[in-house]
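Here's a solo chain for you in structure tokens, the form predicted on its own.
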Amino acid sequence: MTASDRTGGRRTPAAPPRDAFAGIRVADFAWVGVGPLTSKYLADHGAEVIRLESRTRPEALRRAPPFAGGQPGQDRSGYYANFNSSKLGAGLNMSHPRAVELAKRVIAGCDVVTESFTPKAMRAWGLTYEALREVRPDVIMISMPLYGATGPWSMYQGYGHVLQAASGINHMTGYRDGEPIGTGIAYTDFFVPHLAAAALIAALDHRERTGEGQHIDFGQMEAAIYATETMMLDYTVNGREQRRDGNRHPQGAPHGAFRCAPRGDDDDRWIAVACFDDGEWAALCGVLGVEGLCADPRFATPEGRKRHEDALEAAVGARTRGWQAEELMARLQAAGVPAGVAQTCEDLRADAQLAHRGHYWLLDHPEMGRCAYDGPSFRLSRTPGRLSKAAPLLGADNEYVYRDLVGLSEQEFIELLAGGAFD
């Protein structure tokens, strides 16, 4: 019977819809940012997603603050947390005599296997695609090196510091004649993962359509480029190649960050400002009350404006900091300026925007309490995502993993725990 369907003149309610990825189970070996967050857009949507990890040699990321109440431990960071949630936790300790062999029985129960590890570690845990397609034929591989799995930088490690300095992006990111300073945080750790999980949602289409399973060759390098914009096609195209500039744009000006009065005891507040035209630069001089300045024969034009960008940022910004950041935001969107407040973490944990969206989610968590989580970064309408659960503590879901997907007898278990397979 269809939800269409009538019974005594009323509407059969329709069943509830399923997770885009309920039923699809994944064997998670990646480590830090790009292959967790992969995985995690599945978890988030119904996957089953079983980290596998090692208490001998823990996950880096397990050892990065910050951890909750400033007490370091394996299941205390917070950015592992984060990152991991929605999952499930098992152990397995890769030098153990019989640790290869049961990486493959619970391959053989998976329909994805993840790993982000130089090409090398795979292929000498005896782990390939070829090895992995004889205990599931049909299984999906994506393998996310930093540098892909063939060429001369391939057995190279690295984490996304490492990475935007390789891909141009510190080469586009500083001050004008200063030096390349990057990111303060591993930038490509946050934007990489949503082609990856483009690629290997890809897959899992094609194995729908077709049966077939897969190999993805992941190389994050490749995926960070993207993020140079126009850069590489202005060298291809033109031969030139562009500089670092600041805050500042080829055709806006003003077009920077701009200091504003203290809130309270904090003066680091600022404001995001960029005017691309005659009309924006004279509403902006409105609200700041010096209509005096588009007067200016040196900022009367958009060019003039980019000849004396210094004097013009220094005017502009005398005037930003006898402003609260907040409401001079709000009065320049409503005059029709582009402009936003610098916000800080505090800030975001307070947005009323993203407290609407529900973008938050707490969960409790065994060692580290009630936490806020950022919930799933967009909204499929039928089935918009969820964080299930916190992330998991190292091994949390032996028993489940081992007793109940791989089968291990209770005696074999034991047995295996008190050996340190698991650790």
Second form
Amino acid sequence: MTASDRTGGRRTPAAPPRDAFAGIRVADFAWVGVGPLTSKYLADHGAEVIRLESRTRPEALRRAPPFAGGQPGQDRSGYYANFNSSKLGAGLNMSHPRAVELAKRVIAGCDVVTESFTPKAMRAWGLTYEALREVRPDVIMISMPLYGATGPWSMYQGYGHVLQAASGINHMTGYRDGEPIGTGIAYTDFFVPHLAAAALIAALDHRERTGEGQHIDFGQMEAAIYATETMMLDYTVNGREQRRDGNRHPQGAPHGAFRCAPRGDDDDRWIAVACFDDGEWAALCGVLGVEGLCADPRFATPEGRKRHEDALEAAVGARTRGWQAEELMARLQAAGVPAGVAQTCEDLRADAQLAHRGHYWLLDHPEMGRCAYDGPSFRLSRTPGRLSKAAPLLGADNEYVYRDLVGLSEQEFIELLAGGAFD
Amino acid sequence: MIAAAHTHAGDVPAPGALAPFRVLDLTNELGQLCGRVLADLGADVIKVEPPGGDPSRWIAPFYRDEPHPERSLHWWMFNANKRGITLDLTHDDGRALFLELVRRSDFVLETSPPGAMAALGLGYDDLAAVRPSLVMTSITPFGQDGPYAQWKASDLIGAAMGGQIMLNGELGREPLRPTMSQAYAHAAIQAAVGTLIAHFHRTRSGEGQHVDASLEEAAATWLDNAAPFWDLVRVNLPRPGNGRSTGGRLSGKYVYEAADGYVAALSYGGLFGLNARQTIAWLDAHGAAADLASEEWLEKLDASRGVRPPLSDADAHHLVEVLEAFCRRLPRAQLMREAQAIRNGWAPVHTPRDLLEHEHLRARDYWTEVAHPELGASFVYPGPWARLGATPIALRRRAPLIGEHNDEVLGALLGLDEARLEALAAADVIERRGGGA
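Now show the form predicted together with its partner chain, given that the preceding structure was the form predicted on its own.
Whole complex next, starting from this chain.
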């Protein structure tokens, strides 16, 4: 079992459980969000994932805040660290004359190759799937550019903030009459890696049973469209273009976030409430002490509550304002009303349920000290996974990768090191 | 009505990766995308519903806006590629048949409240007793145990509790979820990953296991850099509205009105950032750079010279005004094409119609036509979310009608004869072709 410590996270246990991906090795050329989050699943479940990076073209997230102690540094970004738990780090400068040869020698010892460049990069280096099969016939390669390997947009670049716009998510996110603002984050970076990982693990399973490797062309946009629920079918079937409508739901009311009382000097406290039937509505009125509202004929049926939603929301919001969000949540849940505090990241670290599940892992990093990492959101009863180490320092595992795995002689290793091959 | 370039469901070149495996899918809207992912990867996914059909068949919108359990587009979207049977699991015969199916299956997916399956005698231990190698995945709002385990949650509650909505919307106004279920989608696709990890372990070891997936926890893992911001520098990132958070500060604006819609105008390093010189030259070529084409402004904006100090509010406001005027003059496609030519990763804000007509998705044969023979019609669905070279994803069939495959599953797979099926239908344990459109 794992031990909690005072900051509400858990530590890597001394006696490791069995790892689902023990013995699987990954050459991870991917960077920023999608690729590293895809390979994080493998690393956190026991695969040996080697991040291949270059300080001459640094991984963007190593230069992105937040930094430990607020002090920038290539080995100090929490943004990078959180996506790269349990991985090894090796340097590979692709402009070095022997870089492609070294890459192939690393890949020869790997089961999986991941990359997320626009398709021209791996082609330019001659590291296509066809070429990699020559050095590793059963290799599984997943390429994860924004728009896929082929097609007129395949060479376009961007990242999660703009891909959510291209994928239809912005169109469906915002206030009713406001701009299509999207989700506030680089959203698709956090949606599509799960589908990429599902495809990759299915391919690994197929290889385990048949011996056959393959290439996966994972166009992020094509996966991100699966975040749009019925938006596309409503158009192709009914000819209707759905639109953003804040927090509202076509079949529930009240269905929104309502302001609660300040907590100390923080007057940005909200509770989400979602009522889908008369019972939940009556229970909400009971807890809020507005039985009169419940008796109001405008609000007597789900249809009526939808029709008079502005007045309904105003009446509910007027009552929630007097409550502490956490207290109201507990009272509503006890009464059977789906309700939850709109939690901040500070709240999440104190969340009793996430603490019970041990969601955050506290890992010691040589430069950053002890930091919290997200673990997987599921618990597997036999192979639960474990965050085995903090994110790698850039090039920290060069000797292991190039001496032990690739088999370079000591002299060759030193010559390549001095020549900048691992920069 | 709407023509589209697409492939047709049924044109299947090779079996999917999970073709040898069978899944019993008991999930509601919280988990149906999990089974859809496994079905797309080739598994034989059998949706098991109570007689009368799953309540999620009543989720809007509906075909021609006619509420009907066979016409929910939500049901169609998340249950395509699955077969469907009805089975009353509160009935002894129904439970016995379910256990017979479990004996012949590899996965069970379910979303009932913690303890509900065990109360029926169908908890993980019960199922593992008849099928030790089973992977059972339970998706619930908060997980199988813990202080909130019995609490209720919908998509919005999951998104709120998991921290997502506090990162979106305008300060001073209510925090926002997307106007479509996202927390559900995350819980389901993350559970699919957990399910496949368990499956891979089974392939190598023969061992089954239980996967306990949580909606709240799934939502808590899509917060971008917000969690480390709190952890490392004790900042709760503010909701950025139509701006972006960069380093805990809000940038000016990110979505702009173009001549024919909206465009997301953002590049690595912000609106100008590393490409400031090229971006200003681009605006200048359109006569839209205002006073930005000056050494003074380059010094303020060009991050390729090193990290720039934050802009004053007046300067930031001026930049937004210049960009607003520029974007309003040009159509989205031209803005994107020209932005990409100078390595600015802009993209249009696509509407559903834009997506269906999109040249790139058409060139890749993304859209897939799916026949609904009971309606005498075919409809266009989103296509493969990954292109696996050797084991392609294919959209093989529309979502099942109520009890559509009772005969083929209970008859052919379990070997029940006609008399037995009729007796089960008479006892309301199953339904025989009940639904129909």
